[in-house]
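Only one chain comes next, encoded as structure tokens, the form predicted on its own.
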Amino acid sequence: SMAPRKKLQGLVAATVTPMTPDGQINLSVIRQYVDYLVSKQNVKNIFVNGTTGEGLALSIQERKQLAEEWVRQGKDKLDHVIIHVGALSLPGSQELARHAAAIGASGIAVIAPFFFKPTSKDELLAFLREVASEAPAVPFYYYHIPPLTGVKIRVEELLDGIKEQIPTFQGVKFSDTDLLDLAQCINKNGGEEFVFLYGVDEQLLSALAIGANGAVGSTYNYLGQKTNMMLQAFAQHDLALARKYQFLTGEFLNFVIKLGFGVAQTKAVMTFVSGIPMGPPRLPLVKASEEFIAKAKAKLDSIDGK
């Protein structure tokens, strides 16, 4: 069993998966990526092979290689390395869960399968339970992202009695704009020591106000420092300053969303901010245009001065 860790809280960067120009995973830059997150963004937790990491577009073998490299490079540098092990098939997800346990990941997370979808709380819980039980000593997180999975089962409902079914259950990555659902989760389960990590970066301050413990998102790869300042301002009850930082994230995202912003564009932003070549995304995603890169860079530079 693993040494007791700090509670997962604060910012968690949803890592990009670096690729070579010809589309193979590029493990060689992950060490540099870890050092960049810690030294430049003050971010010490990561969420690997999720949406931003194109997890569902990678093979099982690639996902294992990436998980291993992130855990290896994060040792003694990062506080938490959470591996997303969700997959469309139960055996695939179980295999990834066993692997994450074997390499010493600090947690695993699972999305709802989204081709054949669970239609009720019980169906979803059964799937999650069968994955979690393959890693009986590893903290388990549900990754709620209905805009991408189409599975709209409310988390409030899912959490009712979940510890009996999944003893390793620790919390939720909540990537939805339904703050009533999140508030009910926190209201009902506050005493449980569950962790609620919010996943819609431009609305993080709203989630903090109702009791979220932290956040998982792609912008913390390059706006981690600024968002950490927001968390600090919020902790010190300086709401005006916290809003200032939330508005900066919002200003950037509002601008790029209008240009067309997704994982491919995040890869491009990360490449110019960190200086680490993140490479192209994998089809069906196509790489960001030069025009996008120029505009996004100018916008980020203008925000940096604020």
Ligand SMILES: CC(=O)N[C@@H]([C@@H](O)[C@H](O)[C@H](O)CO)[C@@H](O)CC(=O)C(=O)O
The other form holds:
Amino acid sequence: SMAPRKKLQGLVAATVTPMTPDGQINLSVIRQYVDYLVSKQNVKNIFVNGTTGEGLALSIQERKQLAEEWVRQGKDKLDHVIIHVGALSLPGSQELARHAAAIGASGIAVIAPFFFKPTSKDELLAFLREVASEAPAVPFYYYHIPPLTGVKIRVEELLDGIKEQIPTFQGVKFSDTDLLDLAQCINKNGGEEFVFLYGVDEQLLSALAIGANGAVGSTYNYLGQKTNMMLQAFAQHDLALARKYQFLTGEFLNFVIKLGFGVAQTKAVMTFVSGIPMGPPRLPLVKASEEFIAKAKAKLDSIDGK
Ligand SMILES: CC(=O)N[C@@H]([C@@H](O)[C@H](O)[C@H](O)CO)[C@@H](O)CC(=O)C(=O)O
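Having gone through the form predicted on its own, I am curious about the other one (the form predicted in complex with the ligand); can you provide its structure?
Once more the chain from above appears, this time first in line as the rest of the complex follows.
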């Protein structure tokens, strides 16, 4: 297994799921994808089958195959391979958690179930606990993404006493703009035990300022190098330089968000940046337009080298 030598920190790429033109998962390019992340973006951690990976649009079987291939190809090349195992059904999620443990994943993450939703901290915690306990030796992360799940239970509240319920609890992937909630989490639990990975790429610098340990996001697939420069500048207390990089990546994101930006568009951007064919997204998502691709490419070229 790839039991991590060090705590998760820095950048984590939320990988897209490569697909063939006819919409099957395409395992054959994952090796190349890993090499690209390490050599071109200097990103050595990945988050598999999450939002960007269309995890909730894949079958359980596909999710297992993908997890296996990412772990296999990441061996000796990546530091952390986190597998998202959240699902609408508890048994589905548990099955994925057991599988991730068996293949040697370095961590698992779970979103709140979002069809029947937990309405209180205790309900959410009970669900998470029942998944985490299926992988009792694997670090567990809660994946907080209220804009997509609609589950708005504050993380500050969730974390209160969580270690007693979930001994493997390791941290939070925080994909929300509520920086007060994040700050309170860090204020109460940061420093020593838990890690906080921020998930709104366009405002990562603000999260670093209040103590986030790193970030998980879609843009680290192709803006990893620039974002690493930002992290480095921040670590050296050069705020002006850190801002320069946040503004640069923000310039690109602000531009594409106005055009309509989601997983389909990320797959298209990754295809032209990496040269690896990521294929179309799966329905209900539809592939990015040629017009989007041309505009995004021109914009990215214009910030490149800056
Ligand atoms: C809603 C959404 O997809 N958010 C992304 C961000 O990386 C996002 O793409 C980026 O901030 C651009 O808006 C991540 O938080 C999601 C993520 O890490 C994942 O794929 O699991």
